[in-house]
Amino acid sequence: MSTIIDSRLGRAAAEGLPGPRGLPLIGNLHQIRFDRLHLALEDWASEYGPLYQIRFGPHRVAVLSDRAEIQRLLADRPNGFRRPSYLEAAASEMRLKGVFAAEGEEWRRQRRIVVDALNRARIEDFFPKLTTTVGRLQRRWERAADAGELVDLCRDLMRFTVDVTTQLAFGIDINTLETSGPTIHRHLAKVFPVLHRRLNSPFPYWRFIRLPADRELDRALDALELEFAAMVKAVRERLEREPGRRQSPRDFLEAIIIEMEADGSRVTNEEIFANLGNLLLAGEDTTANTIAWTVHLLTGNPDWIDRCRREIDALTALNSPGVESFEQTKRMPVIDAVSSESMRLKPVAPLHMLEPLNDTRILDHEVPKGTTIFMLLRHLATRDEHFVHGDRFDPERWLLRQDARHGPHDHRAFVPFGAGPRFCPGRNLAMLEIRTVLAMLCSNFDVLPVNRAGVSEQVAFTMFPANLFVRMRRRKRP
């Protein structure tokens, strides 16, 4: 007999479906912290099997971690699921309702624009200003080598992508690696941890009290307005000296306002700031931690830091500090492979949200409109089914032929980008970025560990490594 899961209301039983034992009106909600959410779903899903049911006080949410499944509702996006409806409410407080969050005809849209700023051409454009930005990244590490300074390696990180993301799509160097500049990423550190907290609280506190981080988001927010009303003024008046860059406009900003003029326009600056937040907030936390990610798992396994060296060595000239052009990023098999198998272990996304549009079944369960499904692409990624050894770090098998392999590797259980209509559309940016980034961090650098045993998984919407700090030596070339 068929279950029944009812987030929005949570009357049914759902007596068919496993899922751990709550208490009255809480649920399970005093089994989780929801910093590290994630591994009390995976725990549970190890338990209860591949679709089990939680309780966030009243609201029931369906726990998915099969693979097939995972990739169907995907692909049924946007007319069979969507993102969350309070997803898109808790954007819309925050003034964030932007690509992420919007849906239907709004989303299609802005994403046009959206993709349109982030195409392959406009990326091989922007290279020599990419490289220009992994200079400034590897001056400031040489400074903190000589110093014998501790580095934290997600801050810097995070000044990096920022400053690469606001000049592919906004055309605007802010520089914040080299000076105090704008305080953009300040500003977006509260985001996400405030959002986070937001989607899973079980009542909308924060419609009624403020509390200090609230408060402290509200003047986050108001800054960054300020400071997206300057970008948007430069643009304009770039526009105003450049009228030809208004038949072709040549980023994301450019883009939007040119739009934003035309008649009938829907675009508004509530939508622009909204896009502005969206995008540097994905370019800034996703790739940012994905590197640090990649290199904190690189540190302990040294052989491949070696192999990464050998790698870029022979693709670039004695002495080089990295790569040099966009062709030479294009032949890294093995920072392909390290940085694969990172976004496998540690994704910064390790688990996805959706909902039915409509009653839908799942495993042979009803599932109501509305309801809510946690999909567990960390916890899809390292199961063994799907990957011979999945609890290890091993890039080799990204390396080897399909009739090489001791093992399964199902490429449809690996899904860091997401899969279907709303698959990422930064994928191409971000893995220009880790490639620049890993490359001249091998040829320049050694990397030592602080406390590696000490560098946690947290998660404020996306999955960071806490307590991730390191000294960097300069690499002594034979």
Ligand code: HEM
Given for the second form:
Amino acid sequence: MSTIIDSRLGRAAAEGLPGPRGLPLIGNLHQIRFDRLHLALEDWASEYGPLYQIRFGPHRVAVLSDRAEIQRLLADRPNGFRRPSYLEAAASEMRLKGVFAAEGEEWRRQRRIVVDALNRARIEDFFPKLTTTVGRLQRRWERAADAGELVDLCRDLMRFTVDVTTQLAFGIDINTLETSGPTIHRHLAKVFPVLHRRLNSPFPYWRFIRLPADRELDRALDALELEFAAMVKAVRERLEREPGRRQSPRDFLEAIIIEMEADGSRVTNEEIFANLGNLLLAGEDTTANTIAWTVHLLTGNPDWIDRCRREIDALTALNSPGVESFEQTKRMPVIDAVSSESMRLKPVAPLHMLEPLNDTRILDHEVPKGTTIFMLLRHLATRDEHFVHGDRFDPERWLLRQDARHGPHDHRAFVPFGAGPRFCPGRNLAMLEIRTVLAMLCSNFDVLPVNRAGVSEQVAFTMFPANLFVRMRRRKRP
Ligand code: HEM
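How about the form predicted together with ligand HEM, since we already have the form predicted on its own?
Once more the chain from above appears, this time first in line as the rest of the complex follows.
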């Protein structure tokens, strides 16, 4: 049977499409905690199947967890589907309409510059700076180990990822790992929780009243703009000093400034700031939380810590603090298997949102233009029909040869970096950060969990491990 799902008021309600019963006016809002939205949606998917509907106040939302349809929708961008229009509006209001939120021609132009700034050759050239930054993280954890201090993993890893992104994409070393004062990552930390709340709010309250969190966000955005203005100034001065760089820009910021100065360029200061914010936000929480989740899973599976350790010890010189060359990072199948398993079970993007640009059909249902579609990426990757014992932490599955597997192992159901033309352009950088940090951690430290059972999943745009604290102990080498 064919049904209609509509996110706009006044259109026909969906008939025949399953979904949890809601209340008049508020729909299913009373059944959802927004910091755990993904969990409610996943539970309902188990009950109502691969396509169901819910209501956020007056808005109907379609929730999809079918592998083939998810792949098809992700691939059909930018012409058939887009990120939700309310994401673009929210990002604009937060001065953050850069590559992540842009669409059409504007997106194509920005995407080209971002992809170039993050390409493989640049990442390889960047490797020495990355190892310096990993060394700073190591010294931070050594100090914590010697002082017996609790380590807030997500916080330290966010300092690390901000330092990495600013060096690679903007050519500037802000070294938040060794700076104690207010730093850029604290301003960034204000953005995602408010963005998440606004995206899921049935009513744009912030246009009428500013809550304390909204005012705090405004202050954080002002502070970020000042930081960005200083970065742009520093890069402009660098280009003046070394005009040769104009022929072959070495990072994103150089490339976009040169494009801005070109005759007839449409690039504005606002667009530069928005993209600096996009790159930092897209690269910071995602990578930091992925590493944090991986460490959390490893502390519950010490045999896998031993296997990672054996892999690194065999790869590097005796008593080496971690990875020594870019080549070595390509030979870490165990660490890769552990991080893939972590991204399968604890993806930082457990759900993803799209909107059709035209009336369309999904799994034999009519879906009108403009309907919000939530895609449940984690639900997809943990189903037994796609991965044998889908809810089990079992990195071995990524190491087995195809003919040695007993049950399904469907790569197409594993999309932690998205898919299609808007696939994450930071994947190579993220994987390099993950490998080098895990190698350093396993080589040098025993990680002692603190209240492991108290760690929980929370979503503030990305999914992070709430209450994750550990103690580090220097590893005693045999
Ligand atoms: C483990 C770490 C990361 C994960 C899991 C991740 C995941 C994702 C996902 C799911 C998307 C949406 C893809 C889609 O729509 O199909 C995305 C987009 C994006 N990511 Fe990442 N990401 C990570 C790290 C990074 C890093 C390090 C950077 C750059 C510094 C980055 C930059 C971006 C950008 C710019 C986009 C928007 C692309 C576009 O709209 O064209 N990401 N990422």
